[in-house]
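To begin, one chain is listed below as structure tokens, in the form predicted alone.
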Amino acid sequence: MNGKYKKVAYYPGCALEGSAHAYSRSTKAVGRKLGLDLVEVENWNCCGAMEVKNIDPKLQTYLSSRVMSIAANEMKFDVVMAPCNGCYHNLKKAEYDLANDPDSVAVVERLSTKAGHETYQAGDIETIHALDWIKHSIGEAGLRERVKNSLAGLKVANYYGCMYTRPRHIFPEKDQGGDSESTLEPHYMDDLLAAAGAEIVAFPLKTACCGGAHTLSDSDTSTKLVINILRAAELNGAEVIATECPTCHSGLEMHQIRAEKRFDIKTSVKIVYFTQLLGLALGLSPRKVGLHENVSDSLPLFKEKGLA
């Protein structure tokens, strides 16, 4: 086990209070079945998600910058992680603008000032997502050694959205080689269910847009990039679409009815949060990982394949 990762400051984010709770829910269970400790970061805020930061990007970066000074500063803590893709992707955006940006730099100084909290400075601390967190503390050998149920059987294709791994220039930490995480061809939460026993299949669609910025405006283009989505991942074997990211599994699920319901073209495949496949892994119940909160009804097919 990576001591550094044992026990990290956890940045839920607004979704995973809501309606993404089973993301929550699960992260938290498996953290504790695999002894990990998740410290939530007190008196967090909304990292600017994207309606401040269409509006005001560097506002949205102040607000950021404040959960990591929290974490950093208050909490005393070298790394805080964030399972929600865009909450990852926003700290690590403030992260490199406070590092590159002058301007940005003015104005968290001035708001900070304003707000009475310490200025966070660039490197004050490491931010991570869900999958870092579970790859570089337990590992796969790691996780290999945990499992009580095993996947084995259950085909998976592994969704990991648009804003994990873009823009490039602000995850200096990805394609460096090795056993790093890419870019391009993203495959931590492949070798995380691969370990837990899962079949892995291709999946071309795997960091291709879902839409979700677009789901109020423009319905239906959102509609067909799910359906894109679900339908690669049905031609490729899946019989499960794993998520990392609350906006993309909201998403799918909703969607997925919706493509039914107004250009009838009706999929399978269900949708769960790479945590929840986990715990049940590790011999977590259906209910300790949140299952009854998906809509994305998947019980049927865990219990077919004893997992449940």
Second form
Amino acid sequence: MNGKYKKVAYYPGCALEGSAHAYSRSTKAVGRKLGLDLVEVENWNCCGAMEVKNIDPKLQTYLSSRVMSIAANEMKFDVVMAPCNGCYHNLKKAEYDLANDPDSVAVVERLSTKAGHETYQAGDIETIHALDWIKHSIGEAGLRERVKNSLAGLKVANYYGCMYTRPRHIFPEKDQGGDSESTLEPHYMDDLLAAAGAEIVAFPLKTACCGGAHTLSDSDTSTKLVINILRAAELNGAEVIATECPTCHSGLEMHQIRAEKRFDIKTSVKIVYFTQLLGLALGLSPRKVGLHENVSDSLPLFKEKGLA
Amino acid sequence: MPIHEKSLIRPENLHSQENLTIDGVDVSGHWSTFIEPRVVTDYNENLEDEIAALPGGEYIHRCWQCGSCTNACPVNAINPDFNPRFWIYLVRLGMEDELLRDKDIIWQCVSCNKCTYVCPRDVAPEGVMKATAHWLELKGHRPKSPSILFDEVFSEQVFATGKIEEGRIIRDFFKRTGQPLMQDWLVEMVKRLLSGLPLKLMMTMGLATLFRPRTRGWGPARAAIEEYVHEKEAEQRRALGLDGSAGDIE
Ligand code: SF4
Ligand code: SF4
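For comparison with the form predicted alone, kindly provide the form predicted together with its partner chain.
Next comes the full complex, and the chain you just saw is listed first.
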């Protein structure tokens, strides 16, 4: 158990205030249930998502550094938690670049000074994902003790997407053996949901790409990539795909519909945030975990399983 | 002998004979296909330097052509013509004409970083794809791709207010690319979303589109970012031997 993660700065990011509201709602509800405190980063800004780097990568570094600067320098936190893979990835990337690339440091210094806030220095804060947060504070044993409504009999495929593990060099704490996360075959979500009783199915496309960066600008490519993921999950017997990224989640939801409309390919696997599944297992109601805010309608399945 | 990556050879340079006898030896079948040699004189000797001058292209010189990037690439799995290894080869040799044959698909890289993960030489091929796509547009070889238009719509909002609002991004993007907003699948998605939502939440979401979310006191950050963007644009245009004046991302 890691006491360090009991109270952390919380960076929701833009998607969790919009299309992924259910992820934010269920993350907070699960935190409350587990006795973990989240304090939202004050007056935060967008991390740059997947787009700003294509205008200029160092601007993305600056945007992410501002968020870390507020959490570390103004709010005095040692840890900032981001449930969105994009935010998590960008903060990690900024951390790496600021520790290793003098040009990035110079740009961030210049922009921070002009913008009127303290310049973030590498090492001032530790960025973690929602998966790290639960895994290293409560852990599987702690979850097992707290489960009220076991997910037993629910077949789940865990989908991690791209930005949680790639590129490897920005995640120095991964692939370190022991309890560390693997970049080739990530397992934290598998571990947590298995502890909540779920039956985890084999899923070779765990870190496949959903085409999230081009979901609207090259929709056919995204749809084809998503079809592979949905089908692989179904072929392995999954009833639910658990997600831990708002872009992946809405990508799967959108292109499941688009595959049906444009390619006449129908899949019925449900798409749910892992925090929603954990919440249900901890005894929270479907509404408390925001099931009604998903596009993919999983409520009938959970009713059938006695989970809702 | 089967010809490796046959699709990369110009079809007019490939010659196949059903039956072929050379010097009295029947070489029909496996040995019946020939590639016509050609002389290339129109190299662009600056091509690699130009790509390397754009963000993401910095490490292209490290490539040793192992092909791991192409092998790992999900877009290549959908379209075999999408071939990062081959494009890196062409850029390094300066074979601009060959590269231009694929100018309309290079932007389709989805930034999954599978290539960067497997590359044994730390080329960061994902960055090279972005730099190459950017180069094609800066040089006027093709209009801005939907991908860069999306990046611009998105970034302009972030630079202006510090945050984005997804509904506005979608509307602005469809407008800028001249597409109707009422795509059947988007409409269906909104329908399914609304069917589960209580009225209160719908109102909150509606209000978010009226009152743009913004970071307080963002003005100085915005000014600093915009100044930096203009400097970078001028720098890139100089590196590519373009007019040297600052372009605009609008
Ligand atoms: S994986 Fe790296 S070294 Fe190998 S061909 Fe691709 S860019 Fe070159
Ligand atoms: S980042 Fe682009 S080039 Fe690299 S594997 Fe992914 S889609 Fe292919």
